[in-house]
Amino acid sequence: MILVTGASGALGRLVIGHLAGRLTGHAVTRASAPPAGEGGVVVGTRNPERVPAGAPVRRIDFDDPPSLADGFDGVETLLLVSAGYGEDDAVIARHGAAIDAAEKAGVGHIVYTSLSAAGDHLPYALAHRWTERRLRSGTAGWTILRNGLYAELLAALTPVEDGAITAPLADGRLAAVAREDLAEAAALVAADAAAHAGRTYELVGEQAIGGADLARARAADTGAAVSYEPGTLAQAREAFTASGLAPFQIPMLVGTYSAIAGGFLSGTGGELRDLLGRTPRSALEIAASRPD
């Protein structure tokens, strides 16, 4: 049995759909219920009400460690989707509680969705690296999926306002990845975890995308003129502060801009193509067509 955490989130929902199709041998929609029972998929979430009706679900709340005591019972493979929404100490506590509970329950293998090595330049990398180290020193088998930043995130960080993209990316570029591709890769590994034991996969994009690239692509997509006029990090911080974001989110987002602008996240390649067995989706097309 495979248990997927974070199943009500954007990545988790996609993973479940891919896993269900892989294990049952037919295509499924994102809303399809995964198969239950031995060898099937169980949904783990703190919000069971958000799971499609009929899906086998367990309440898994990393912020409530006692609730995890029975949550991993009978699970052979745990796909631990990172719970990165929070300060480092909160995220580390969540991941630590989940891994502790999984090991006590006898889970044989943990697949963890981490952050690409280039992500060491990002403010939120520490909790990912802590979790990787915890897995390597633990008793369960492990596989680490070092995911690149989503093309969908790049879209959200580069809105078009008054015909211009003003995100402070300077001349930097991002080797972004389609979330759907990362979900498919995670499902592939979780479905045959033993074959990937002890592996750390770097899953970044094959094309590094910059602000000027996005402006041209969005202009082609919409038929309207779009320019790239990068602003400053200070302007971005001021805008984020005024938007009412949680305090911890502001340095995360500004730091993401800074890392891209500095050229730290432009490295392409990785192992996504080999893992998927096909050409990855175009991150530029996704980022250009979803500027919201």
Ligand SMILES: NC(=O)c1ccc[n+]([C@@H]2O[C@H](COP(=O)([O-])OP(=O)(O)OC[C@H]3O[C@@H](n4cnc5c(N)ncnc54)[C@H](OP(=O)(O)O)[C@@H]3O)[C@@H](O)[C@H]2O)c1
Given for the second form:
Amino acid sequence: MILVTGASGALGRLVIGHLAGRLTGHAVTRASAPPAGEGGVVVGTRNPERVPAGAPVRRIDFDDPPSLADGFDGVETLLLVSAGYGEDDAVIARHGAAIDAAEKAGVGHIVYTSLSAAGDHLPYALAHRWTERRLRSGTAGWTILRNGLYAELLAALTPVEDGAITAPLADGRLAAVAREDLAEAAALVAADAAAHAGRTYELVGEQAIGGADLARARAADTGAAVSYEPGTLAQAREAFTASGLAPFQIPMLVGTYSAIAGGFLSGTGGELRDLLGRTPRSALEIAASRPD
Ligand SMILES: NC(=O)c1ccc[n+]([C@@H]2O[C@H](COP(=O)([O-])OP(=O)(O)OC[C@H]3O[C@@H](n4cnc5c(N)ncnc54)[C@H](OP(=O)(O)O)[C@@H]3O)[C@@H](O)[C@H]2O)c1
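Which structure goes with the form predicted in complex with the ligand, now that we have seen the form predicted on its own?
Complete assembly follows, chain above in first position.
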């Protein structure tokens, strides 16, 4: 049995669909739930009402460690989707509780959605690296999926306002990845976990995208003129602060701009193509046409 945590989130939902397709030959819809039991997929979430009706669901909340023993009972492979929204100590406590409970429940293999090596400069890298270290020193088998930043995230960070993108990316570029590709990679690894035991995959995009690239692509997509006029980190911080975001979110977002602008996230050439066995989706098309 494979259990996917975070199943009501954007990545988890996509993973569930791919896993069900791989294991049963059909995608999950509201009417076609993945099979439960041995060899099947179980949906783990804090929000059962947000997952497809009929799917076998277990309540999984890393913030409620006592509940995890039952939640992981009988699970052979756990796809641990990072629960990265919080201060480092909160995220580390969540991931630590999940791994402790999985080991106690006898889960054989944990697949973890981490962050690309290039992301070491990002404010949220530390909790990912802590989790990787915890997995490597643990008793369960493991595979680490070092995900690059989503094309959908890049879209959200670069809104067009009054015909201009004013994000503080300077001349920096991001090797963004389609979330759907990362979900598919996670599903195929989870479906055959033993074949990926002890592997750490770098899953970044094949094209580095900058503000000017996005402006051109958005103009082509909409037919309206779009320019790129780089802003400053201070302006971005001020806007995020005024928007009422939680305090931990502001350095995360400003730090993401800063790492892209500094040229730390532009490296291409990871293992996504090999893992998928096909050409990855175009991150530029997604970032230009599908703001998250
Ligand atoms: N690579 C990137 O560009 C990027 C961007 C943003 C985030 N991320 C990371 O990747 C993860 C998945 O991304 P996403 O796009 O699916 O984000 P999302 O749609 O915001 O989903 C957030 C996920 O966190 C889970 N979660 C939060 N608190 C939890 C807890 N206490 N216990 C268990 N699960 C918890 C949620 O699960 P339920 O609500 O279903 O329980 C949900 O799946 C995020 O959580 C974050 O760590 C990566």
